[in-house]
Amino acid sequence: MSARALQRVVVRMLYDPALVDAIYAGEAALADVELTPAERAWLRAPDRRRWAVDPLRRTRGLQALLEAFPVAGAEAAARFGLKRLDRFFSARAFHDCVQSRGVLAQAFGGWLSGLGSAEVRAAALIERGIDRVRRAPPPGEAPPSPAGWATAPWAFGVALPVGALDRWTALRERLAAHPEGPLAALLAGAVDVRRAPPLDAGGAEGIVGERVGAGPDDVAVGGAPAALGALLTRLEIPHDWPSTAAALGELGAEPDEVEAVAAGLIGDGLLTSG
């Protein structure tokens, strides 16, 4: 294997226990990784708690993700409390992210969208969509097009039930509000997520988020139809013509409109093709 394959799992077990404790115990771990008798023994070879040598580790890292998921975290952390979210640091979604270099927050953001309230995973897509754009480079610097249609880098949507961005929005300014920033307040529970606005599962409403400017923090978040933050979660991953006219048929276009609402999104800066 290679050295920054190798590397990759020395990070999963400074951050997961569990995982040092399969390895040094000779059980069948890193099914997910080749490697060889050799590498499995250098491995082993440290004493096994200096993979502990700092508690904190977890600690921390939990903080700076829920940095980018204050509404998501604080959703979560009401239901199910911080030990719960700590977990995903035991969880393939982390693993599978550290091992393929992906972006730590978005595989985050996913795993929390997974853990079965409806109001975590609707704070979770919409913060998700925030992380997602703030790390784009603004319109006027992005790299060309993907090849096919796409939703803008600086673009996401997502259909969520109604209500969901009244509700997101008012936890976060009742978390902004707090003396010591939302951290402080997710963290000690300080705003009462039973007191937001309740979602109607009834119903389906679109938000949509966009750069507005040069900053990292730049992102303008409103609603739109449901169709349309449906189309937009779709075309995260690049579509053909055929596949991307289909979805509009689906979400309502006639047949002799797809093309005009296709150059219509491209020209809103929502979506791109190449």
Contents of the next structure:
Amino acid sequence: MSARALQRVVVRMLYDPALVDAIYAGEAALADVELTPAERAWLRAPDRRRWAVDPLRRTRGLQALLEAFPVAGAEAAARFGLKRLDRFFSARAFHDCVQSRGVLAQAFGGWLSGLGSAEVRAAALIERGIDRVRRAPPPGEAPPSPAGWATAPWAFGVALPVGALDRWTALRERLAAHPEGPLAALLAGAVDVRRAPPLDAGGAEGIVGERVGAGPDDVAVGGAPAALGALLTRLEIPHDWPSTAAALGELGAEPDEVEAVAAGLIGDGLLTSG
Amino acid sequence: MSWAERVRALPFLGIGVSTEYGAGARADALDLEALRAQHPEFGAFLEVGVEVERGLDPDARRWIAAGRPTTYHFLDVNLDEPEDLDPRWLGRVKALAAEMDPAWMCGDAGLWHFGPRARGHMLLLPPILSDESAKQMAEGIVALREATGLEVLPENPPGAVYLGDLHLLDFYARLADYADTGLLLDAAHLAIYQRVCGHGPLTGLDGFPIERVVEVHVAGASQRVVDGLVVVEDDHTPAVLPDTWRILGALGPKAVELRAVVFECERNPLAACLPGFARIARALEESPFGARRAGRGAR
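Alright, leaving the form predicted alone aside, put up the form predicted together with the partner chain.
Following is the full complex, with the preceding chain placed first.
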């Protein structure tokens, strides 16, 4: 039995009426969770209307996510509509995130990036990186890094089509200029994303962000070589030294340079090794 | 030391109020300074709801700076998740506790957030009412008590959905036993639970260790109808449900270690709250709590 796993199912059901329907219909809706027959019966015991007594739960949840993804949200809302974004709470990404004790904003960013729009994907990956950095403790308070080579918790990097940074910066500034703030601008569709600088899918650029102060919003975002952006994305999951060295080699470092390059990235605060 | 020994060191606080970050900013919110000045008998202490990411608001800081009694009500820890008591959070809790010097720590023993603490993750759900869950939560209470040096009193949270094979009061009885701790019983939350489950307001109290109750919460609630279902909202209005008064009345005579009663009405003007305060005092007048409050019993 696992009370913790069951509690996470409760959260999923509170957000997703489709899951409630499936569970009450007796469908094999929770194959991903080890629950006893008794625990499965407990899930169906309440009056099913109780799962929906807070009709604004998803709206509040989406609002919190859009605050972290203003540009990606605006790009997505302009193409797919806000109702499509609400569907995140019924998506596999949402359920996997809650069940695995993940970070919802990270899951949302990943989900947005897979909606099928290059512009949404670019903004989502930038803002997902910013969210990652915001949640990290300031460098002075950083916990020991996990074993292996990894992107520092206070940094992120991505490789995106040329023009991604200019487009994201322009849209972010237009949203921020709205008198009621970026979220209001997004919800009102007040910023025309079609007038933002276009992406050039023929080339790639790197974008790197770093925490530069004690406050969670002290994140600086700027351009970088595409190879560096790709490396930092890859090393969000810690790697051992041989695979890190191989990754550096793929990015152009000569075999006799990789150690020095890695040391330089640690010195720049972009990588950690533990 | 056992709970029976440790409880003797806890101070008697009396009747007080609660707050959380920004609660006093509303125009019609309870004026803590006016309460303290005009009705000190109802403002004996302040229960400060704390989410460490937010810290203390100006009203709480003013109260603390005046050296007045407080309790620390956490709003951000899942006691059944060992990873939630991480060093960074614990360090900040200890710093805030050092600033507040609370009589004890307390808070809803349920799910305050899913996943790690993060934007969009905060909520409040009751625990799974099972023996396994009680054991996991007890470990967290002991760990937090040892880390802070403060008593940690688990409270029964509100909820719309309760799962498990234990009655809520049996769950908290086991939790108190496993963690060897005292309890905070929220009479309004209990009234909601009993209604949701179709029980009478006092069902299960006969097997509940009322002698472990150190603090009681009383609060108003409102009803609304969702899809034909009557739902009771724990919205801290001054309109206390009759069931909640019944529970308070039943607790009073047996709550021999009761040291603090909070009327949770922080978002309402003082005049609207005074009848509730007065009724709490009357309901407990003849109880051990009332005797202590009147100086007739050991404090």
